[in-house]
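Next comes just one chain, in structure tokens: the form predicted on its own.
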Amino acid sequence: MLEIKDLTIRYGNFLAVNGVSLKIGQGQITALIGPNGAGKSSIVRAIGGLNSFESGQVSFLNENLSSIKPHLRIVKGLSIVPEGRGLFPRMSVEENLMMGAYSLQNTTLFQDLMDRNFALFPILKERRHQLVGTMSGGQQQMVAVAVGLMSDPKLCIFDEPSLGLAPIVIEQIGEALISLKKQDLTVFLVEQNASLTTKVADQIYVLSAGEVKFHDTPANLMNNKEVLETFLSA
């Protein structure tokens, strides 16, 4: 569904990512981890239209997407839930899902994807009405998901939801992401955390210094002791 090839992207003399290559299958849970400053945020910017790259190439559905613009991107079915959540915190929870349909083709479409989403959240449903920024972080981050869904995407990236929230609420975004999938829902799970990522995805790429050092199912990885000791410690 997605594939980058021989992706490079620098700032200034600085090499941030070094000729990455991966693909991302359809229906799939795609990871891709590694430690903070790999270069995963910048794959993510690239794959979104917000970072520009020295070379290499980013096609989703078959279409090389360097002349596509971001908002265009999300048109043909890519959203991605950013690092930080970028919610609109003075708006209520119902709002900011509103927002995130902005590009959506079919509009009858609204009402089935709020309602999945305040089944996938219940807790949502309860506040709908409540302003975004007095909420937790963890119901914060349900509200992110859900933003990031409301555009029906066929792929959706999501880059480290689990970040700074507590055990029970990443167990709860786990459940979420493998409900997702079970929707045929495409996902990209960019991580830090690996237990996490070992839990829900299909496959892993692991990113070092801006390349991958491994790819293989959790399982294998798992009994990889180089990768077990240096990047799945977490």
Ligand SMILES: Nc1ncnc2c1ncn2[C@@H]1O[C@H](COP(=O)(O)OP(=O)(O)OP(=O)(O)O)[C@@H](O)[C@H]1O
The other form holds:
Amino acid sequence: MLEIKDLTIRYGNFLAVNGVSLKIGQGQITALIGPNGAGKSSIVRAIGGLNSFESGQVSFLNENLSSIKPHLRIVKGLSIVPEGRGLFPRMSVEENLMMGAYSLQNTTLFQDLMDRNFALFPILKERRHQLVGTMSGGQQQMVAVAVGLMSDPKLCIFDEPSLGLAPIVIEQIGEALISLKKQDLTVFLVEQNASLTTKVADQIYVLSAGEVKFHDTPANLMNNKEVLETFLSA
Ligand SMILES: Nc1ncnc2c1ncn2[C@@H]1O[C@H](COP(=O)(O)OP(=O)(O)OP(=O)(O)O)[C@@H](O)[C@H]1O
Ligand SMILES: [Mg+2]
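Show the other one: the form predicted in complex with the ligand, since we just had the form predicted on its own.
Shown next: the complete complex, the earlier chain at its head.
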């Protein structure tokens, strides 16, 4: 569904991403894991068109994204839930969800998307009039996931959804991702948390110092002590 070929990103002289290639298969959960500063968010921003890159190619549904402006990528079915969630704290849950739907072409889908989100996270229905800034971190992350789904994406990218959350909430986010996959959403999960990714992903890329060091199934990653110890300090 999405393919990155030989992507290189520099900030000044600093090489943040060095020749990364990866494929996100339709209907799968593909994970990218790596430590702090590995270059994960740089890759996510490049996919979204928010980072320029030195060389390489990103294609989505067999179309090169280079000529497609960021806001039109959303219309094509590419949604990103950014690191730090990107919510409007002084707006209610419902208002944040409406913001997520701004690019929706088929507005008759709006209510259906709201209902699907409330079925995924029932607490959001109860709290739909609450200001997002007054909610717990876990609930805010649920809002962020829900906002990302309001554009009715084919592929949704989640940048570190587990950051700062309690294990029980991380588990709920993981269950939500599995349920979204069952509803035919393709997921790209970007994480530092190896335990979440190995539970939900179909394939995992390990990124360190801007390079892909390993690519295989979660089971094979768990059996590879060397990769775990060298790159994931597990
Ligand atoms: N705008 C920028 N200008 C300069 N350097 C940057 C910029 N953005 C990121 N970097 C550097 O590039 C490297 C990769 O950053 P990036 O945010 O992509 O990593 P990450 O894997 O997402 O890390 P984290 O897990 O902490 O979110 C880091 O060393 C970071 O300091
Ligand atoms: Mg990051």
